[in-house]
Every structure is written in C-alpha cells, then in structure tokens.
Amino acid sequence: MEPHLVGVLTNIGMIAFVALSAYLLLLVGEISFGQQAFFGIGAYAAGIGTAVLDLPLGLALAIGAIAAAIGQLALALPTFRLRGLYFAMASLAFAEMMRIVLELTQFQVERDGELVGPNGAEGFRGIRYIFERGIEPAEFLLLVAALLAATLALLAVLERSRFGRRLRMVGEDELLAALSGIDVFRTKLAMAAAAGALAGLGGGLYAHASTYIEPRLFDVMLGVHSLAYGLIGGLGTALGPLLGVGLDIGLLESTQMFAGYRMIVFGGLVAVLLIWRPRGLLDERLLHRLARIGRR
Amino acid sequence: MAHDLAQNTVDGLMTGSAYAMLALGFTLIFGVMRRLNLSYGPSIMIGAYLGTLVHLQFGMGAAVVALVTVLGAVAAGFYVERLCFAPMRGQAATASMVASFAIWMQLEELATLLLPRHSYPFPALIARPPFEIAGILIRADRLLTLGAAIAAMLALWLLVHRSRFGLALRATARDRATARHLGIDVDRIGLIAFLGASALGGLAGMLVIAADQQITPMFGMWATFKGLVAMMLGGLGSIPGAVIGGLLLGVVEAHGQWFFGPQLRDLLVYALLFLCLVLRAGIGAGVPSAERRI
C-alpha cells in the first residue's frame, strides 16, 4: 500500500475509538464534549509507559486504556445525575482542567542522553517504540485495524444482548428504564467505563504512531468532532461512528477535493444531512429495517 | 493589596459586562428553543469580520463599522437559525447542536477567505487616554462596554416581562406546546429571539473587538465558550442568573489573571463552573432543566 493511504487509514481508525467513546455516551443519553481528555490520558500513560518506564507497547497500550477509564468514572461518579446541556458543560469543565493539568505536568528521565517525558505546554517527545523496534506503518495500521474490529465485534455483540437493549432504554427515557427495574446507575458507570477505556486506547496507538503529543491536541475541538462523529455516521450502530470518520478524515481531509472550501462544503453537507435524517446515516430505522429484511 | 483587589475587581466587571451579554444571548436562544447554538459566537465573528472588511476596503469609521458588525451577526444568525434550527423538530435537539457545530465550521472558514491574515486592525470606538476616579485607572471604552451591557439588560428585562411580545416568549420558553395551542407562532418567536440574541452578541462582540482593536479567527470559538461559560455559572436560563454568571466570570478571571496567571486562571474558572453544576444536581435534583424558565 501506498505510504499516504497507510497514513490515512491509521488515522481514521485511532480517531474511531474516540469517536466510538462519544457514541457510547450518547447512547445512554448522555452528550460529552471532553471525550477529549480521555484520549489524552490515554496518549500520556501509554506514552510514559513506553518511553520512560520502557515497557512492552500492549502493556503501555492497557495501561493508557484503565487509566483513562479511572479518569471517566472520576468524571461519571459526581456528574451522574447530570443531564444535557449540564453534563456536557461539567464534561467540557473536567477534559479543559485536564489539559491545564497536561500544561503544568513535568516528568522527565534522562534516556540516552536525552531528556523524555511529559514537558508541561512543550509537550512529550520522543515514544519512538515503533520506530526503535522497526515496526513499519503498514504493521502498525494492521494493529489499529485488528483492534478496531475486535472493538466492533465486541460491541456487536453487545448491542444484540440484554444489556444493550437497557442501555439504549437508559438512553430513551432514564426514569422509564428505572421503574422497568434497570439499575440506572450501574449501567451508566459502567458505559462511562468503556467510553473511557475505549478513548484512552486510542489516544495510546495515536501517541505511539505521532511519536509527538501536547496538550494543545487535546482540547474541545477534538472533543465535538467526536460527537458529530456518530450523530454524521449514525447512532444505530456502533459502525455510524467510523463511517462519520471515514466521511470526514478519509473523503476530505485525505482527498485534495475542494482544497479552500473544504468545511464550507463539508458543513453544509452535514447541516443538510442532519435535516434529512437527525440520527445520522445509519440510524436505528435503517438498521431495524435492514435486520427485518435479513430475517426473510 | 487593596489597591489590587479593587482594581481587578472594576476591570472584571467591565471585561465581565460583556460575558454577561454574550451570556444573555445565549439564554435567550436556549431559553426558547431548549437548543444549544455552538454557531452562536462564530455568528458574531461573521459580523465582526463584515465591519473589519468595511473599514479596509473603505476606509468606514468606528460608527458605521459597528452597525456593519451587528447587522452582519443578525445575517449569519437569521442563516444559522434556518438551517440548523427551524428545519430540525421534536426531538432532534442534538442535531440541532451538531448541525450549528457543522455551521461554525464552514463560519470559520468563510471568515479566513474574507480575510486570510491572523490578524486584522479593528477601528476603537473611543480612542482617549484611561481616567482615574479614587485611584483606580478606568479606560472610557470599557466603561462604554459597562453601559452598553446595562442599558441592553434593562432593555430586554422589560421586552420579556413588560410586553405582549415578551409573555407569548415566556409561555414558548416554559411550554412549547401549549404556547402553540394558544395560538401563538412558536416558530415566529424562536426565530425573532434567535435574532435578537444575534444583535445582543453582535454588540458585545463589537465592543471587545473594538476595546483589543483587533480581530483574529479565534474568536468565534471566544465567544462562544465565554458565554456559555457565563451562562452556565449563573445557572442556567434566566436573565438574571446570565447577567450574574457574567460579571462573576469577568471577576474571577481578574483576580486569577493578577494573582495566578493565566494557566491557573483557567484551571480557577473550571474548576468553579464544575463545583457549580454539580452542586446544582444536588440541590435542583428532579427539576429537568425543560421546566426552568427564562
């Protein structure tokens, strides 16, 4: 494959995850703009723990995952209560404080002769474990991509249980599901959980394929991208969130297509589209009705 | 130490008084609509940018610049509100919020079009040397901000509570769909706050626009986060809470600002605005934010 298509693909799939994490959020009815900083705990830790504490790359990779899914049940635990507009400013609130936090952080161990490690608003250098262990790009986007699909196959097949059907009932109509007998509760600690996990693992692959992070990365913009992620691709499955990646970063990013107008034409697009179908592409209609036909 | 406190206190009302306005604007459109416009402060750079583009090209003084700026935020809102928010109904509420997040997208890439350099010069309103009352220096432009901030207040305090108008706002704002079996055109008074609010930023805008003297595409997302900021610190949908959260900002900034620097000043303002809205779970728990009136 071409260096600029591997380059591409890596990509859409690490910002996937965070975008996934957006959408496991929305589905229990919860709107979050600082999926942001969980993706960033994730850089962080996976990055202190190859480059500084020289652990294995999967071990760095889980590391970076639990730590962010402890920063999202921090966020979860007094905020659960919180709906709408007051969750998504305490979220906004929580991932903003986290990147001054970023800014402030100094850890840095002499390595070769060199510093690494967190450096405040200068950032981290130097997570070259894939390149000091001659990974090729291809290699590492056949990890993105393994890691992804285990991620969709594991959601599938959440989404088909019980339990996706009381998270999406969570998400509907939180007092409904309550008296439906669904503990609200732990449901939501524990999607919050995932979302974080599932954010902070892709931060991990991010920082170990830019080799490069700062805190700057990590701010709101990233945070609502990720939400309008799954709300372009479409809430029904967790495959809407990717397609609103693939649309955004692979179409037009990627493709030189209508270089100096791109958000123009892209915005505008995504305005329509939401008119036209408000849950996104793959929206739950869609897929109701491509299950009834499979059933045939 | 006094002396400080006093002064950053007065600089934080003014900077404050804008927040509050920006803040207003947004209540206004949240109140009605119980829909986020994230397009709101990029609305406002629209304008900004309009007026900036006015003054280069045809050398416009500060008056006709600042009409420029309002009635160019009142354009891209009237568009904001017919592509992101009439067209989107019943529950489409988070569409509605991405669709106006799409919208800032392509703002934001209009406004580096019209005018493609970081930064551009923008005309001040008053150009005079600060004045001093007890010791403490006040800049005339900032004190105009103060007044333009209270006299839009009083203004809108008595359109919403004094006037026809302002109670078929209040019955939208509380319940919707009894407001439209009243036979009131609940779209009409969400596209006339809508542009109302529009105005209300355009000026606030305007006038820290005009008191930097300068402009850059940063702005919109400024303005945006800024309110809603202020917005959310007063507590969510009334006009007085907007007016308070506001100033509360501007003087907590201040203080942040001269004592701590500006990283810690924001990690302060955070950290406020989180112990705010979970402290409001605890004490408003069971009250949904649908039934919190402008």
Contents of the next structure:
Amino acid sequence: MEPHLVGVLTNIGMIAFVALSAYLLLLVGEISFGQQAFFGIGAYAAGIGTAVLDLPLGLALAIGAIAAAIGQLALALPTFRLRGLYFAMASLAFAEMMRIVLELTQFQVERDGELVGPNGAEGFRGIRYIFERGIEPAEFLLLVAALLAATLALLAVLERSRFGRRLRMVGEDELLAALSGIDVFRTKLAMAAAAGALAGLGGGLYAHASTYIEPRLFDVMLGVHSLAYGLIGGLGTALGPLLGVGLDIGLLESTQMFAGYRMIVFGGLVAVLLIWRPRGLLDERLLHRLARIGRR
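Now show me the form predicted alone; what you just gave was the form predicted in complex with its partner chain.
Just this one chain is shown here; partners and other molecules are left out.
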C-alpha cells in the first residue's frame, strides 16, 4: 500500500474516534463544540505514558481514554441538568480552558540525554514509541483499524439493544423518557463517559502517529468538524460519522481537486445537508428503507 494512502487512512481512523464521541452525545440530545479537549487530554496522557513513564502502548492508550472520560464527566456533571444550549457553550469554554492549561503544562524528564515531555506552548516532542519498537506505518494502521472496528461493533450492538432505544428516546424527548421510567441524567452521564473515552483513545493514537503534539492542534475547528461529521454522514447509525470523516479527510483534504477550497466546500456541504437531510445522509429513514429492501 502506498505511504500516502496509509497516512490518509490512518488519519481517517484516528479522527473517526472524536467524531464518534460527538455522535454519542448527539444521540442523547447534547451538542458539544468541545470534543477536541478530550482528544487533547488523551493525546497528552498517552504520550506521557510511553515517552515519559515508559509504559506499554496499550496501557498508555487506556490511561489516555480514562483521563479523557474523567474530564468529560467533570464537564457533564454540573451542566447536563441545564436546559438549552448551556452544555454546548460550556463545552466550548472548557475546551479553550484546557488548551490554555496545556500551554502552561511543563513536565519533562531526561531520557537518553534529552528532555522529553510536555513543554508548554512549544508542544510535546519525542513521542517515538512506534518508531523505537519498529512498528511500520501499515502495522499501526492495522491497529487503528482494529480498534475502530471493535468500537463500531460495540456501537452496533448497543444500537440494537434496549439501552440503545432508551438513548434515542432521551435524545428525542427527555420529558417523555423520564415519564417512561428512564433515568435521563444517569443515561446521559454514561454516554458522556463513553464519548470522552473514545475521544481520548483517538487522541492517544494521534499522538503516537505524529510523534509531536501542541495545544493549538486541539482548537475549536477540530470540535466543530467532529460535530459536523455526524451531521453530514448521518445520525441513524455509527457509520454516519465515519462517512463524514471519509468525505472530508479522504476526499476534500487529501485530493488536489479541492486544494485551497476545502473549508468552503465543507461548509457548503454542511449547509446544504442541514436543509436537505437534517439527520445526515445515513439517517433513520434511509436505514429503515434499506432494512425493508433487505427483508424482501
């Protein structure tokens, strides 16, 4: 496989995690403009795990996911009881706060004669685990693909379960869900923890693929894009956000056809789909139609 294609597919896989994290929150009716914060938390925590603490990659990725889940819960606990767009605004403010915290974070140790670790606004260099272990880019792509496939499989089981139907009921009408005996607050908290963990896992993978991260990488545009991927691809299935990521990174960003016009085309695509298909390309209506065709 060509190196360029490997890089594009790896990038799609990593960004898909933060897109899926925004999708989980959309399922329960919450809009987040701040999933980039948990992507960044996972990236820094996992990077510290391997580069500073010399932990195995799997353990470092788990630490990054847990740290991001805790961060998402810290945001969700005081804000999920609020109505309207308060959570959306709080998520954006939290993300900017975390970006500033990362710019102030300095935690370096000496390894092999050089300082390794977060160095404030100058970023975090030397996350060389996969290169020091001789892991080829194609092998790392297989790791990303395996984790993403496992995540999609779990979400597919979740969506077909009774709990999955409760999630969509909460997202459609919280009052009706509460009257039906569903604990709305705890249900949303569970999705918040899962969303944070997914974003953190993607961030950990991103840190090790790029070997260098800095706070400005986790800006508001990443949060807006992660939210838009689900709105483009569709909210009827977890494959929707993946489709959105593929259209943006796989087509708009990675081809010369749209060089210099990516953001214009992407913004126009979002605007058109919000009018034409408010629930995205793979919405519930299309999935039901395909299911009926399959039964025939």
